[in-house]
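Here we start with a single chain on its own, the form predicted on its own, put down as structure tokens.
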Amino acid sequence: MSISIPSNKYLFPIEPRRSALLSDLWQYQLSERYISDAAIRHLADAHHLSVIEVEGVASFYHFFQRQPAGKHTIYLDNSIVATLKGSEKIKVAFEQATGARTGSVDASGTFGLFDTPCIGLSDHQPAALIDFYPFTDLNEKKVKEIVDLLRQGKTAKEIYDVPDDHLRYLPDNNRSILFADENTGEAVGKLQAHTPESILELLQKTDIRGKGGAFFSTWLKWDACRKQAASPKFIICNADEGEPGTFKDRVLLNSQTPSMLEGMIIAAYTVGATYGIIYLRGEYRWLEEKIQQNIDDFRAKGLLGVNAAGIKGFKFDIRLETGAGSYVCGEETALLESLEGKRGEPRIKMYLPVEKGYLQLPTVVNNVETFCTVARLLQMGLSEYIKRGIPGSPGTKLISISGDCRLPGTYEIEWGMPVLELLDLCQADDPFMIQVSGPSGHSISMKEQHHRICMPGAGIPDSMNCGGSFMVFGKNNDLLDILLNFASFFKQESCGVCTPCRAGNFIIQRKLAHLCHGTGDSADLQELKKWAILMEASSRCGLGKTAGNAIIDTIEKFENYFSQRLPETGNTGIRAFDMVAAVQEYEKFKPLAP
């Protein structure tokens, strides 16, 4: 197999060879359906690395298989929303249709069947990826039809479901920002009337902040990068939207790619960057072709390359890189390590990315929604933008909604909307607990239904912030089951570098399983809370710091639930014999129906 770094006369002449390692591993995975020992040795030679170094990278990512993964590789979503929507029945249907047990390949080598965390399709559950193409709203009949077509020689690309964006709500009276009418190139066409300083002033006046949940001031980040003397500089779009329950960036990538690219161009002009990279999550590989076509179109129109956007002396180009299944790569320094062809482990925070980011050079990292918002700001202008939202929180926010509601999908709301109004819009079914901003976010009860959704520091009484998603859980759901699903996710996705996160997530998962089985008591809850607080205080990156948020919140806000759900303190750990639970392991090994 030929291994090379993609390049053209504009594109990244300074990148070291190792930066192509992720792409090269993907070439083997896609063509051979796994990464063999021979492939590891070949890549080690090609990149002048040791076999152990390449093995370390390949083993880090979920979608790189070291054993044959089947001619058709099926990844079934096992996130909490998928589970609530019946993914267990779909798993059985796939096992019966393919003859493969979950976690293995069938005897013929045709089908590999594996579990995977959220695939960004929570509004289309149950869902799966087959050969990295999405199949949505699954039922037993549909599973059989899909498998039959694949057996007949159809490819996943020929038969996959193009997910509906489910754009459920936009602000009234044409007040949408992100989905307003736009003409490609209109935003960057206004750059010539601006200086970098005037763009920073616009960002400061509108108080646009990072839209991924950290809410860091965009103008401060860009200004800090602009002031760095080192060059060249990089603009990186973090499209690694891995938070379970979140899919808003998927919608933007699918329908608003030009806005994202224009936002990156504006950032490059402002900070003096030469190169841009879009880091796309592996679960969104099916969007690669569309995104690449948009990049090619921008080049053809002169919006990228030499004298980009018609500005003499402004040189900027963008390339696309695809991750391989790692939640922690959503953390910006882990993403940078991944782009450099390494394991996606968060860096020690000695320097900010704007100081020493990609290749230790000044780098701006923002997410898809942030870049789209900046492009629309330049398109519509300051006076129009600040008409949206409320004082202290101007503008709009995209929120992905899923779970126990009749209208799951994407909602663009103006900042300041009360929680209850959003729940009414999505037709939530008897909501009990809402998980805001994914498992790493916060849990709220209906006592907070009148709180207004605002940016942090807006000075609004009874307000809360939201990084991008609501998972709605009705009263029939067991909170312990939800927390166990979250804990299992964090245990699996922890990079394992720091002890608080590595050990803490393992212990939390085991303690929650203990409680779910009815052998724990309220003392275990307090121990769980202590572990969550310890991880928050001492973990190396955001994964460990936020993994216990839902535990702390639910223990504090749902005291009545836990008092009814758990035995009284002093429980001996002895429980009634449960025949169903006792034979569960046996059931896994029963012969499959022909």
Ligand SMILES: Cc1cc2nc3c(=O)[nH]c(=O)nc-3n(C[C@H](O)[C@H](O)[C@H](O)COP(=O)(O)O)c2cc1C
Second form
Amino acid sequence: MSISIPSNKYLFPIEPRRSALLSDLWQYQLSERYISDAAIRHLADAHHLSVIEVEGVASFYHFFQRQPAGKHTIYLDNSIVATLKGSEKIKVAFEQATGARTGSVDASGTFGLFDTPCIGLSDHQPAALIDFYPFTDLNEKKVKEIVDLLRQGKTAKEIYDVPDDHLRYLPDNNRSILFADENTGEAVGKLQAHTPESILELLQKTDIRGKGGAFFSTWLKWDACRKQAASPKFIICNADEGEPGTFKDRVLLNSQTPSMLEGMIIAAYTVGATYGIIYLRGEYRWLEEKIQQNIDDFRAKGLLGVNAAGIKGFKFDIRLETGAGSYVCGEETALLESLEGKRGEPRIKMYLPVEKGYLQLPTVVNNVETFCTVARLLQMGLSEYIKRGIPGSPGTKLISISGDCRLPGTYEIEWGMPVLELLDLCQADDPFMIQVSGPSGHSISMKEQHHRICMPGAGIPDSMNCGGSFMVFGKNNDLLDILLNFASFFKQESCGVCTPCRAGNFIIQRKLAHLCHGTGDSADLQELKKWAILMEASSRCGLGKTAGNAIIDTIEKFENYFSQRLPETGNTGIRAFDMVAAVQEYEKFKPLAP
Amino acid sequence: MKKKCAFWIDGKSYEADEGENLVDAALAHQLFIPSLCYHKHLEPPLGTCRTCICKINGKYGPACTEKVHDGLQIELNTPELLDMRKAVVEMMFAEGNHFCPSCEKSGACDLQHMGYELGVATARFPHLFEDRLIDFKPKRMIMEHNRCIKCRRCVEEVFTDEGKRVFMYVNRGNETFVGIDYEQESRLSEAQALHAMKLCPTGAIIVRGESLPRPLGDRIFDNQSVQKDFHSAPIQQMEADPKEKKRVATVSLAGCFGCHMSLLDIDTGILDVAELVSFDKSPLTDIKKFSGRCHLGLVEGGCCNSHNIEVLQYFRKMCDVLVVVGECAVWGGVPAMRNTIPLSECLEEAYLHSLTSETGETIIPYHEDLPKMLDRVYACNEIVKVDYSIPGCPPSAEHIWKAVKSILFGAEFSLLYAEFKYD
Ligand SMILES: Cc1cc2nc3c(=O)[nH]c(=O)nc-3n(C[C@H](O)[C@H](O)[C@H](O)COP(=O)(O)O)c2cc1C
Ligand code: SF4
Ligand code: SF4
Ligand code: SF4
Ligand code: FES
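Okay, that was the form predicted on its own. Show me the form predicted together with this ligand next.
The complete assembly is shown below, putting the previous chain first.
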């Protein structure tokens, strides 16, 4: 075993060794294709931890395999959009081509085949990651070809598909913000003319809010961090994009990394931070090289390092860290835990990250798109920026559209666009239900087609917000199947720390499976709704709080649908029961006829 | 001197030291906020169990992570919040596999105690019956994963002298369990190991040789409750002058007949009962068939075979009010111990591989006329709508009859702590 561990070389000097634990685990995963008991023991010794503590961390992230996972490890996307696009057939094709059953490795140890939640390629479904490289728009023939090539000794890196950005729509008349023409360094070049206060003022006037889904005011966050006495401070870019159906950050990371880095530099200058970390989701490992090149390039240009961006005494550097398969790590405090080399469990809300964040130091966490937007704002200035969007909700939003439409892809819309217009743009012919902002967001029916997409709290009547994911479902879908897919996702992705989410999602998933199976009635639906409300009130973090949203929404908005889909609750008091299924196992003991 | 502050609970103002934990500050004023993971000296608080949910300045949040300060507004005992906290505790019973009658911690268990305090008669959620490990490998301890509520106390509190963790969460989601490090565990002193067992709010950490329970009636929670009237009230004499006797039917499904025995335990009280009710179909009367509709049906036991299901469905049809009696009927109880194991394994073990079975001589019974075994034991409320649940293994006679009479004659009743026993 030649891995030199722990390798804290890439950490900033202030960071403890423990922060390298995830990266250490990755080294084993990539070189040995799994994390052996020996590796766990070795890491425990090297980090002065007990074996169970390392085990606890490794087992939290689903890309860390504790059993050999094949020379080539295939992760097939099982998100709802993938299912819609025929991933079941692709699964069978992979099973036939590789000889591996899903969830295991073939007899020769060549291929491991696993399911994974949304890999950020909803515009390219069915899609899979093979050895962490993307393979998109799969069909049965293509699967066979890929597997053949791998058998012949090709590597995934040599043959993967570079996903198209599918940039379908930008605001007319050069009104794009995120994709405006720019030269690297232009935005940070303007820093010379700014004080931290003037940047905060600019953010306040443009009312830029977080684009990661929570819409928290960016200037308030930065200002709070700036006011902290403790140092050093950290700027963290949340590139974990785990919300199923979202792939807008993938597109930005692919083509706008310089903007993002500039945004981070602007943030650092404003709050007085010294270190920056990009937390990239494991699913986007294939973008790692590109991002790292950009960072190196920035260093070479003097935009990072001592006297960063040419500003005397401003020291700021950025490094890249990669997650390992966990949706909840997108939650900012879970992300901080993960960066500290721990299990990605959200913290209790006693302190904000700006007060006690990474390593208990003041930390700003923002989404990729937020940083990009700030950079572009600095470049174009206040007067240009506020021309976009509508009064009360200025600016634009990047939206990932997928599902039952002819033009899935990335759309930069100005705030204020009606739902119907967006549906027309993406050529959704027969929309029935739209899941906005992902499974944790909101389900809308066509009754809301005239609602305008804006930032929340802008006081605009008949409006709704969108965090980025926009999944269109046509009439041929079963809403219960969709809800079951979401519930299975949350059940798997719950961090397991608090009761309502850990147990609640499982309980809900079971009940939905029964309903899909046909054993259940409308009374069960009402029960589900009550449980979802309970989880919303009592869960510890946003995951559990929002996991029941789609259930609550669809039950309210699709009453007619469900009343036809499910039998009425009779007044006999007798619940549906599948006796045949219940005695099936016992029937095995029926003696053969003599 | 610490600074005092005034905070509000349910519209009343109280005083406390500023910065004191809300759970403690409330208790100092005899206001009970249920809590399970909260462990006084652990800072920051764990905030994992969510039993302490209340409304803090108008928003839902856990009390145990809140420090009191001037003007803090708490809503605590609204009907909605009372029900939510109860639901969270029910969720723990539904998630784990809690067989209190065979648990070393019974009577000294915080979870069980919380169940009594909050009046958990049944879980509104179907039990999950996940197969969980009982880990006998540690040197001093047995880890009973069926009972762990993942409160995190042991994770944050038990360290070796070298400062290494002994317990740690493993996996995530519903597969999360608290793993124990065998090597580090073996380094704990006897006192440290005992401390781990004590701090665990449930019976998940058992130190070998320390598992002898104190006698019934003398256990930690047997004589302690926040309910003021927790000592059993004597059975109320029925003033009612029933014009017609109420018809009652009873049945024992997948139970041990213990609940029926308990019914008879009422001694001479049975005379009082006989004045009020007449028995229809019941093993007590040996009447095999319903003679007509009944006012009330009492069901002991859950459903383990096809016959149980049919009988239960028929009972539902024939009885106006259906009451399930005892743990087995309420959620499966002891027979449900098989629910985490596949049926074939159970049958093969019982009929083919057991000590008394001779190879090739024994078979697994199957006949047209025999009821068919179900894949698992089902609680009654999974099969039919249940009107009332009376928990206990078995519930005492007084407890059952008090409930039955109250239900039949429309009197209000609540189960008091001391009557309320799961074991
Ligand atoms: C379960 C969960 C998952 C999240 N995932 C992401 C994510 O993938 N990307 C992201 O930017 N924010 C995510 N967030 C929101 C972050 O917690 C945080 O609000 C955000 O990163 C702040 O950046 P912003 O203000 O720029 O949006 C998630 C939140 C929750 C509760
Ligand atoms: S709500 Fe879910 S993800 Fe969040 S802390 Fe609780 S268990 Fe973890
Ligand atoms: S006594 Fe406590 S830990 Fe033991 S089975 Fe009952 S509830 Fe569970
Ligand atoms: S073993 Fe006990 S102390 Fe540890 S998490 Fe489980 S219930 Fe809590
Ligand atoms: S006691 Fe408050 S969350 Fe457990």
